[in-house]
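Okay, so here's just one chain, in C-alpha coordinates, the form predicted alone.
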Amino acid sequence: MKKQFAVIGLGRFGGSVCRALIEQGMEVMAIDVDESRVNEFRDIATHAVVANTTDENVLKNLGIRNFDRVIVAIGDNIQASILTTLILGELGVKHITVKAQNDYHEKVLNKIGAEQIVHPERDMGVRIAHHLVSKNVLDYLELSDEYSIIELIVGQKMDGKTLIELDIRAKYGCSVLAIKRGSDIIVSPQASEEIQRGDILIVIGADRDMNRFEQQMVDE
(Lines of atoms letter the chains of each structure in order from A and count residues from 1; the text may use other names and numbers.)
(Lines give C-alpha, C1' and ligand atoms only; values in the text may rest on other atoms or scores of the structure.)
Protein backbone atom coordinates (compact mmCIF):
# COMPACT_ATOMS: atom_id res chain seq x y z
CA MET A 1 0.00 0.00 0.00
CA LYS A 2 1.34 3.41 -1.00
CA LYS A 3 2.17 5.81 1.79
CA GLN A 4 0.48 9.19 1.74
CA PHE A 5 2.48 12.37 2.24
CA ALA A 6 1.52 16.01 2.46
CA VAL A 7 4.17 18.61 1.61
CA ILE A 8 3.39 22.12 2.85
CA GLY A 9 5.52 24.77 1.16
CA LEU A 10 6.67 24.27 -2.41
CA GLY A 11 9.87 26.31 -2.52
CA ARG A 12 13.19 24.78 -3.54
CA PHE A 13 13.36 22.35 -0.60
CA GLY A 14 9.67 21.44 -0.45
CA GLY A 15 9.46 21.13 -4.22
CA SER A 16 12.48 18.80 -4.28
CA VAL A 17 10.99 16.62 -1.52
CA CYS A 18 7.67 16.53 -3.35
CA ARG A 19 9.22 15.45 -6.66
CA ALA A 20 11.43 12.83 -4.99
CA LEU A 21 8.44 11.26 -3.21
CA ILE A 22 6.42 11.19 -6.42
CA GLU A 23 9.32 9.54 -8.28
CA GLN A 24 9.30 6.83 -5.60
CA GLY A 25 5.65 6.14 -6.30
CA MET A 26 4.20 7.76 -3.19
CA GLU A 27 0.88 9.60 -3.05
CA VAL A 28 1.58 13.27 -2.40
CA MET A 29 -0.60 16.27 -1.67
CA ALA A 30 1.32 19.45 -2.57
CA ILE A 31 0.19 22.53 -0.61
CA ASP A 32 1.20 26.20 -0.80
CA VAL A 33 -0.39 29.63 -0.38
CA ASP A 34 1.15 30.68 -3.70
CA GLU A 35 -1.06 29.59 -6.60
CA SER A 36 1.78 29.81 -9.15
CA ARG A 37 3.84 27.31 -7.12
CA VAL A 38 0.88 24.96 -6.77
CA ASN A 39 0.25 25.10 -10.52
CA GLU A 40 3.73 23.67 -11.10
CA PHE A 41 2.64 20.48 -9.33
CA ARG A 42 -0.91 20.06 -10.64
CA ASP A 43 0.18 17.49 -13.22
CA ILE A 44 2.82 15.90 -10.98
CA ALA A 45 1.38 15.44 -7.48
CA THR A 46 -1.61 13.29 -6.57
CA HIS A 47 -3.33 16.49 -5.39
CA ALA A 48 -2.13 20.10 -5.53
CA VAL A 49 -3.93 22.61 -3.33
CA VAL A 50 -3.75 26.35 -2.72
CA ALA A 51 -4.27 26.70 1.04
CA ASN A 52 -3.35 28.73 4.10
CA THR A 53 -2.14 26.09 6.55
CA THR A 54 -2.16 28.47 9.51
CA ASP A 55 -5.96 28.06 9.47
CA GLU A 56 -7.00 25.02 11.52
CA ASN A 57 -10.27 24.58 9.60
CA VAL A 58 -8.42 24.50 6.30
CA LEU A 59 -6.19 21.67 7.52
CA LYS A 60 -9.19 19.78 8.90
CA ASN A 61 -10.99 20.06 5.55
CA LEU A 62 -7.90 18.71 3.77
CA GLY A 63 -8.08 15.62 5.99
CA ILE A 64 -4.50 16.25 7.05
CA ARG A 65 -4.62 13.82 9.98
CA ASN A 66 -5.08 10.93 7.54
CA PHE A 67 -1.63 11.33 5.99
CA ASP A 68 1.24 9.04 7.01
CA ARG A 69 3.66 11.97 7.23
CA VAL A 70 3.41 15.72 6.81
CA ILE A 71 6.45 17.74 5.73
CA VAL A 72 6.38 21.42 6.66
CA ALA A 73 8.80 23.04 4.22
CA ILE A 74 7.76 26.66 4.65
CA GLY A 75 11.02 28.50 4.16
CA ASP A 76 10.32 32.22 4.18
CA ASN A 77 7.90 32.64 7.08
CA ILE A 78 9.00 31.25 10.45
CA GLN A 79 5.74 32.28 12.11
CA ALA A 80 3.70 30.35 9.55
CA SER A 81 5.99 27.34 9.95
CA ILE A 82 5.59 27.33 13.73
CA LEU A 83 1.82 27.87 13.67
CA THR A 84 1.30 25.18 11.02
CA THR A 85 3.37 22.70 13.03
CA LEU A 86 1.47 23.53 16.21
CA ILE A 87 -1.92 22.99 14.53
CA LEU A 88 -0.78 19.72 12.96
CA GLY A 89 0.17 18.43 16.42
CA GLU A 90 -3.15 19.52 17.91
CA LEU A 91 -5.00 17.76 15.10
CA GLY A 92 -3.25 14.51 15.97
CA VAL A 93 -0.75 14.24 13.13
CA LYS A 94 1.91 11.92 14.56
CA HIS A 95 4.72 12.15 12.02
CA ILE A 96 5.75 15.73 11.29
CA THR A 97 9.00 16.71 9.56
CA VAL A 98 9.82 20.43 9.58
CA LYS A 99 12.47 22.51 7.86
CA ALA A 100 14.16 24.81 10.39
CA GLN A 101 15.60 28.18 9.46
CA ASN A 102 17.94 28.45 12.45
CA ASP A 103 18.66 27.04 15.92
CA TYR A 104 16.01 29.23 17.60
CA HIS A 105 13.40 27.98 15.15
CA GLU A 106 14.48 24.39 15.93
CA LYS A 107 14.09 24.94 19.70
CA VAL A 108 10.53 26.15 19.23
CA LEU A 109 9.69 23.27 16.88
CA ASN A 110 10.98 20.75 19.42
CA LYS A 111 8.69 22.18 22.07
CA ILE A 112 5.56 22.04 19.92
CA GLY A 113 5.80 18.46 18.72
CA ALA A 114 7.83 18.24 15.51
CA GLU A 115 9.05 14.65 15.23
CA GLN A 116 11.92 15.39 12.84
CA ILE A 117 13.67 18.70 12.18
CA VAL A 118 15.96 19.24 9.22
CA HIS A 119 18.43 21.99 8.32
CA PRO A 120 18.99 21.41 4.58
CA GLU A 121 21.26 24.42 3.99
CA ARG A 122 23.40 23.76 7.09
CA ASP A 123 23.63 20.03 6.43
CA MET A 124 24.62 20.54 2.82
CA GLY A 125 27.25 23.04 3.91
CA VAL A 126 28.79 20.49 6.29
CA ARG A 127 28.80 17.80 3.59
CA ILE A 128 30.48 20.11 1.09
CA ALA A 129 33.07 21.18 3.67
CA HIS A 130 34.02 17.56 4.36
CA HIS A 131 34.36 16.92 0.64
CA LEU A 132 36.52 20.00 0.16
CA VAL A 133 38.82 19.12 3.07
CA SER A 134 39.41 15.57 1.86
CA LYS A 135 39.06 14.47 -1.76
CA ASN A 136 38.57 10.89 -0.47
CA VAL A 137 35.37 11.71 1.45
CA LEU A 138 32.46 11.19 -0.93
CA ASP A 139 29.57 11.79 1.42
CA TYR A 140 28.80 12.74 5.00
CA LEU A 141 25.64 12.14 7.02
CA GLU A 142 25.16 13.67 10.47
CA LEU A 143 23.26 11.26 12.74
CA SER A 144 23.32 13.49 15.83
CA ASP A 145 25.39 16.28 17.35
CA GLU A 146 28.19 13.78 18.02
CA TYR A 147 27.86 10.87 15.56
CA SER A 148 28.10 10.65 11.78
CA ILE A 149 28.43 8.28 8.85
CA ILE A 150 30.93 8.93 6.06
CA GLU A 151 31.67 7.35 2.72
CA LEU A 152 35.33 7.47 1.76
CA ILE A 153 37.49 6.05 -1.00
CA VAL A 154 40.28 3.68 -0.04
CA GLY A 155 43.65 5.08 -1.08
CA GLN A 156 47.24 3.89 -0.89
CA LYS A 157 47.48 3.91 2.93
CA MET A 158 44.81 1.21 3.33
CA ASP A 159 45.27 -0.65 0.04
CA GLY A 160 45.84 -4.41 0.43
CA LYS A 161 45.27 -4.48 4.19
CA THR A 162 42.62 -6.49 5.98
CA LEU A 163 40.23 -4.88 8.42
CA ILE A 164 41.88 -6.77 11.27
CA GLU A 165 45.27 -5.36 10.24
CA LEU A 166 43.89 -1.85 10.13
CA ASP A 167 42.10 -2.43 13.47
CA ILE A 168 39.95 0.63 12.85
CA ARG A 169 37.57 0.00 15.74
CA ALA A 170 40.28 -0.40 18.39
CA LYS A 171 42.52 2.41 17.13
CA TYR A 172 39.91 4.98 16.18
CA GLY A 173 36.61 3.90 17.75
CA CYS A 174 34.93 3.73 14.34
CA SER A 175 33.11 0.82 12.71
CA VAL A 176 33.04 -0.17 9.03
CA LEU A 177 29.39 -0.88 8.22
CA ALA A 178 29.88 -1.89 4.61
CA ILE A 179 32.28 -1.89 1.66
CA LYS A 180 31.23 -0.88 -1.85
CA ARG A 181 33.32 -2.62 -4.50
CA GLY A 182 32.17 -1.81 -7.99
CA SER A 183 28.54 -2.87 -8.19
CA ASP A 184 28.85 -5.13 -5.12
CA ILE A 185 28.17 -4.14 -1.52
CA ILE A 186 29.69 -6.17 1.33
CA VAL A 187 27.54 -5.59 4.43
CA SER A 188 29.09 -6.16 7.89
CA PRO A 189 32.42 -7.29 6.35
CA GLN A 190 34.52 -9.92 8.10
CA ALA A 191 37.71 -8.88 9.90
CA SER A 192 39.67 -10.92 7.35
CA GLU A 193 38.26 -8.89 4.43
CA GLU A 194 41.10 -7.34 2.42
CA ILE A 195 40.23 -3.89 1.17
CA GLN A 196 41.43 -2.59 -2.14
CA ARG A 197 42.30 0.79 -3.56
CA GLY A 198 39.13 2.29 -5.02
CA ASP A 199 36.82 0.53 -2.54
CA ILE A 200 34.35 2.79 -0.77
CA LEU A 201 34.13 2.32 3.01
CA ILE A 202 30.95 3.26 4.83
CA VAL A 203 32.09 4.15 8.35
CA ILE A 204 30.17 5.18 11.48
CA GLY A 205 31.56 6.79 14.61
CA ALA A 206 31.81 9.80 16.90
CA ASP A 207 32.85 12.95 15.05
CA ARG A 208 36.11 13.36 17.01
CA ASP A 209 37.08 9.75 16.23
CA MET A 210 36.10 10.08 12.57
CA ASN A 211 38.24 13.20 12.23
CA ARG A 212 41.22 11.34 13.70
CA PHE A 213 40.61 8.41 11.35
CA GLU A 214 40.39 10.71 8.32
CA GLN A 215 43.56 12.60 9.24
CA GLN A 216 45.69 9.49 9.80
CA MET A 217 44.33 6.90 7.36
CA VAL A 218 43.00 8.85 4.39
CA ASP A 219 45.48 9.88 1.70
CA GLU A 220 46.31 13.54 1.26
Ligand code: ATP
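Rigid core (definition): largest C-alpha set, two forms, superposition within 1.5 Å. Note that this is a predicted model, so its numbers are computed, not measured. Numbering follows the first chain given and starts at 1. What changes on going to the form predicted together with adenosine-5'-triphosphate (ATP):
- Once both forms are overlaid on the rigid core, the distance between the two CA positions of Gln79 between the two forms is under 2 angstroms.
- With the core held fixed between the two forms, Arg197 has its Cα displaced by under 2 Å.
- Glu146: CA moves 2 Å or more between the two forms after rigid-core fitting.
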Given for the second form:
Amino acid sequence: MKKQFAVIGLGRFGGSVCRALIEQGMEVMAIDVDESRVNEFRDIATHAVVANTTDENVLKNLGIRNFDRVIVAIGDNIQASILTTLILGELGVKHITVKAQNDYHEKVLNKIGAEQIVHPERDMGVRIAHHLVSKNVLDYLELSDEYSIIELIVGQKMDGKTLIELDIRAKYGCSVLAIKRGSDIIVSPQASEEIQRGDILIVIGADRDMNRFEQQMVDE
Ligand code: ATP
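Please give the corresponding structure for the form predicted together with adenosine-5'-triphosphate (ATP), as opposed to the form predicted alone shown earlier.
To see the whole picture, the full complex is given below, headed by that same chain.
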Protein backbone atom coordinates (compact mmCIF):
# COMPACT_ATOMS: atom_id res chain seq x y z
CA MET A 1 0.00 0.00 0.00
CA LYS A 2 1.18 3.52 -0.79
CA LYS A 3 2.38 5.48 2.22
CA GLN A 4 0.23 8.43 3.15
CA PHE A 5 1.76 11.77 4.06
CA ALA A 6 0.29 15.10 5.09
CA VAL A 7 2.31 18.27 4.50
CA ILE A 8 1.21 21.30 6.50
CA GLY A 9 2.51 24.63 5.15
CA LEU A 10 3.17 24.95 1.43
CA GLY A 11 6.04 27.47 1.41
CA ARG A 12 9.23 26.74 -0.51
CA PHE A 13 10.26 23.92 1.85
CA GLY A 14 6.85 22.29 2.37
CA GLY A 15 6.03 22.68 -1.32
CA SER A 16 9.24 21.01 -2.36
CA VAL A 17 8.73 18.12 0.12
CA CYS A 18 5.22 17.68 -1.25
CA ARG A 19 6.39 17.56 -4.90
CA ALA A 20 9.23 15.15 -4.13
CA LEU A 21 6.91 12.77 -2.22
CA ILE A 22 4.48 12.74 -5.14
CA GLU A 23 7.33 12.06 -7.58
CA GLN A 24 8.25 9.07 -5.42
CA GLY A 25 4.73 7.71 -5.78
CA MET A 26 3.42 8.55 -2.30
CA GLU A 27 -0.04 9.85 -1.44
CA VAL A 28 0.11 13.39 -0.12
CA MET A 29 -2.47 15.65 1.44
CA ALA A 30 -1.25 19.25 1.04
CA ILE A 31 -2.60 21.65 3.66
CA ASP A 32 -2.25 25.42 4.05
CA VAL A 33 -4.29 28.21 5.58
CA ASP A 34 -3.64 30.31 2.47
CA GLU A 35 -6.02 29.42 -0.36
CA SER A 36 -3.75 30.67 -3.14
CA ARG A 37 -0.95 28.35 -1.97
CA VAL A 38 -3.38 25.42 -1.82
CA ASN A 39 -4.57 26.19 -5.36
CA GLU A 40 -1.01 25.77 -6.63
CA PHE A 41 -1.09 22.18 -5.35
CA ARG A 42 -4.55 21.12 -6.56
CA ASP A 43 -3.11 19.38 -9.60
CA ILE A 44 0.01 18.13 -7.84
CA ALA A 45 -1.03 16.64 -4.48
CA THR A 46 -3.43 13.75 -3.98
CA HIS A 47 -5.66 16.12 -1.97
CA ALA A 48 -5.19 19.83 -1.36
CA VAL A 49 -7.03 21.42 1.55
CA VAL A 50 -7.40 24.94 2.93
CA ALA A 51 -7.25 24.59 6.71
CA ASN A 52 -5.91 26.27 9.83
CA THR A 53 -4.08 23.47 11.61
CA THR A 54 -3.99 25.23 14.97
CA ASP A 55 -7.64 24.16 15.30
CA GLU A 56 -7.89 20.69 16.83
CA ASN A 57 -11.29 19.95 15.29
CA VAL A 58 -10.03 20.81 11.82
CA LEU A 59 -7.19 18.29 12.16
CA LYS A 60 -9.58 15.66 13.58
CA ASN A 61 -11.98 16.11 10.67
CA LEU A 62 -9.12 15.67 8.20
CA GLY A 63 -8.50 12.25 9.76
CA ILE A 64 -4.91 13.30 10.45
CA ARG A 65 -4.38 10.30 12.79
CA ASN A 66 -4.50 7.94 9.83
CA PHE A 67 -1.47 9.39 8.05
CA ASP A 68 1.84 7.53 8.18
CA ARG A 69 3.77 10.77 8.64
CA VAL A 70 2.87 14.42 9.02
CA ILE A 71 5.36 17.12 8.01
CA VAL A 72 4.91 20.51 9.69
CA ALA A 73 6.53 23.04 7.36
CA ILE A 74 5.05 26.21 8.85
CA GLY A 75 7.90 28.70 8.66
CA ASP A 76 7.78 32.12 10.25
CA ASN A 77 4.77 31.57 12.46
CA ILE A 78 6.56 29.65 15.22
CA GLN A 79 3.52 29.77 17.48
CA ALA A 80 1.37 28.06 14.81
CA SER A 81 4.11 25.48 14.21
CA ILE A 82 4.34 24.61 17.93
CA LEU A 83 0.58 24.53 18.45
CA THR A 84 0.06 22.34 15.36
CA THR A 85 2.78 19.92 16.51
CA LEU A 86 1.28 19.77 20.00
CA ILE A 87 -2.21 18.99 18.66
CA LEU A 88 -0.86 16.34 16.26
CA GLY A 89 0.82 14.60 19.22
CA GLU A 90 -2.35 14.80 21.30
CA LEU A 91 -4.38 13.32 18.45
CA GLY A 92 -2.03 10.33 18.37
CA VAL A 93 0.04 11.05 15.25
CA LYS A 94 3.23 9.07 15.89
CA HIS A 95 5.53 10.20 13.14
CA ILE A 96 5.89 13.96 13.01
CA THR A 97 8.63 15.85 11.15
CA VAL A 98 8.88 19.55 11.88
CA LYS A 99 10.90 22.29 10.25
CA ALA A 100 12.58 24.37 12.97
CA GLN A 101 13.34 28.05 12.44
CA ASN A 102 15.98 28.30 15.19
CA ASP A 103 17.49 26.51 18.21
CA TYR A 104 14.80 27.76 20.65
CA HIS A 105 12.09 26.48 18.35
CA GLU A 106 13.88 23.12 18.22
CA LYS A 107 14.09 22.92 22.04
CA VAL A 108 10.35 23.37 22.37
CA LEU A 109 9.63 20.90 19.54
CA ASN A 110 11.78 18.30 21.30
CA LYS A 111 9.82 18.75 24.52
CA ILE A 112 6.45 18.34 22.84
CA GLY A 113 7.34 15.12 21.07
CA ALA A 114 8.28 15.96 17.48
CA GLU A 115 9.93 12.79 16.26
CA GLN A 116 12.15 14.44 13.68
CA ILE A 117 13.27 18.06 13.55
CA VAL A 118 14.91 19.46 10.44
CA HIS A 119 16.77 22.73 9.81
CA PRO A 120 16.96 22.96 6.03
CA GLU A 121 18.50 26.45 5.86
CA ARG A 122 21.12 25.75 8.54
CA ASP A 123 22.08 22.34 7.11
CA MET A 124 22.29 23.62 3.56
CA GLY A 125 24.41 26.55 4.78
CA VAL A 126 26.88 24.13 6.40
CA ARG A 127 27.03 21.96 3.26
CA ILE A 128 27.62 24.92 1.00
CA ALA A 129 30.29 26.34 3.32
CA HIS A 130 32.27 23.08 3.07
CA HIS A 131 32.15 23.30 -0.70
CA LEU A 132 33.19 26.96 -0.59
CA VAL A 133 36.21 26.23 1.62
CA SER A 134 37.38 23.37 -0.58
CA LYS A 135 36.04 23.23 -4.11
CA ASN A 136 36.99 19.53 -4.17
CA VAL A 137 34.45 18.76 -1.45
CA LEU A 138 31.26 18.31 -3.45
CA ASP A 139 28.99 17.43 -0.60
CA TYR A 140 29.01 17.12 3.16
CA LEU A 141 26.64 15.23 5.44
CA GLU A 142 26.95 15.71 9.18
CA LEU A 143 26.30 12.44 11.05
CA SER A 144 26.98 13.76 14.55
CA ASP A 145 29.02 16.52 16.21
CA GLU A 146 32.19 14.61 15.35
CA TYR A 147 31.48 12.39 12.36
CA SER A 148 30.49 13.10 8.81
CA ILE A 149 30.41 11.78 5.27
CA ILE A 150 32.00 13.79 2.46
CA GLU A 151 32.10 13.48 -1.29
CA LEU A 152 35.38 14.64 -2.75
CA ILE A 153 36.80 14.72 -6.20
CA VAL A 154 40.09 12.93 -6.98
CA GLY A 155 42.82 15.08 -8.48
CA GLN A 156 46.47 14.55 -9.37
CA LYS A 157 47.72 13.51 -5.91
CA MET A 158 45.65 10.31 -5.77
CA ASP A 159 45.44 9.58 -9.50
CA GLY A 160 46.54 6.04 -10.43
CA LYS A 161 47.00 4.85 -6.83
CA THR A 162 45.20 1.87 -5.30
CA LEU A 163 43.36 2.18 -2.01
CA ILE A 164 45.97 -0.03 -0.35
CA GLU A 165 48.76 2.26 -1.60
CA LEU A 166 46.95 5.29 -0.27
CA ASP A 167 46.27 3.43 3.00
CA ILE A 168 43.60 5.99 3.90
CA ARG A 169 42.19 3.98 6.80
CA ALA A 170 45.49 3.43 8.60
CA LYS A 171 46.94 6.88 7.87
CA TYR A 172 43.86 9.03 8.35
CA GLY A 173 41.31 6.82 10.14
CA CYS A 174 38.73 7.38 7.36
CA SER A 175 37.01 4.77 5.19
CA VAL A 176 36.07 4.99 1.54
CA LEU A 177 32.45 3.81 1.36
CA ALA A 178 32.08 4.06 -2.41
CA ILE A 179 33.64 5.44 -5.56
CA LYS A 180 31.53 7.22 -8.18
CA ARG A 181 33.06 6.89 -11.64
CA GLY A 182 30.94 8.41 -14.37
CA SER A 183 27.59 6.71 -14.03
CA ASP A 184 29.06 3.71 -12.13
CA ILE A 185 29.15 3.40 -8.38
CA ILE A 186 31.62 0.97 -6.81
CA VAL A 187 30.25 0.19 -3.35
CA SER A 188 32.71 -0.99 -0.64
CA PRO A 189 35.66 -0.92 -3.04
CA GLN A 190 38.42 -3.54 -2.75
CA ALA A 191 41.83 -2.47 -1.46
CA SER A 192 43.23 -3.23 -4.92
CA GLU A 193 40.89 -0.71 -6.61
CA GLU A 194 42.86 1.90 -8.54
CA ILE A 195 41.59 5.43 -8.18
CA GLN A 196 41.44 7.71 -11.20
CA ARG A 197 41.44 11.46 -11.61
CA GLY A 198 37.83 12.66 -11.75
CA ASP A 199 36.53 9.83 -9.52
CA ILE A 200 34.38 10.94 -6.63
CA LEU A 201 35.21 9.32 -3.29
CA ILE A 202 32.52 8.98 -0.65
CA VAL A 203 34.41 8.97 2.64
CA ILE A 204 33.23 8.53 6.24
CA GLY A 205 35.22 9.53 9.31
CA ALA A 206 35.79 11.89 12.21
CA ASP A 207 35.89 15.55 11.11
CA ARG A 208 39.45 16.13 12.38
CA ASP A 209 40.73 13.03 10.48
CA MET A 210 38.91 14.04 7.31
CA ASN A 211 40.41 17.54 7.52
CA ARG A 212 43.89 16.01 7.64
CA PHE A 213 43.05 13.73 4.72
CA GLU A 214 41.69 16.64 2.70
CA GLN A 215 44.72 18.85 3.42
CA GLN A 216 47.25 16.20 2.46
CA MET A 217 45.62 14.21 -0.31
CA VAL A 218 43.24 16.55 -2.09
CA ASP A 219 44.66 18.96 -4.67
CA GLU A 220 44.49 22.71 -4.02
P1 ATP B 1 9.99 28.51 3.32
O2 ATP B 1 11.25 28.89 4.04
O3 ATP B 1 9.69 27.06 3.33
O4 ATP B 1 9.78 29.19 2.01
P5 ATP B 1 8.05 30.26 4.00
O6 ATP B 1 8.79 31.47 4.47
O7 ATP B 1 7.31 30.27 2.74
O8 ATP B 1 8.92 29.01 4.21
P9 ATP B 1 5.99 30.59 5.71
O10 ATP B 1 5.34 31.42 4.69
O11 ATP B 1 6.38 31.23 6.99
O12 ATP B 1 7.12 29.83 5.14
O13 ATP B 1 5.04 29.36 6.12
C14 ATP B 1 4.84 28.30 5.29
C15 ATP B 1 3.36 28.13 5.02
O16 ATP B 1 2.70 27.77 6.22
C17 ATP B 1 2.68 29.36 4.46
O18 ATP B 1 2.16 29.07 3.18
C19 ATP B 1 1.59 29.64 5.47
O20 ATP B 1 0.38 30.06 4.85
C21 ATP B 1 1.40 28.28 6.13
N22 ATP B 1 0.79 28.40 7.45
C23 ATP B 1 1.10 29.29 8.42
N24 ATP B 1 0.31 29.12 9.49
C25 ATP B 1 -0.52 28.08 9.21
C26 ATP B 1 -1.57 27.42 9.91
N27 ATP B 1 -1.93 27.80 11.15
N28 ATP B 1 -2.22 26.39 9.30
C29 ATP B 1 -1.86 26.00 8.06
N30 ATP B 1 -0.89 26.59 7.34
C31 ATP B 1 -0.21 27.61 7.89
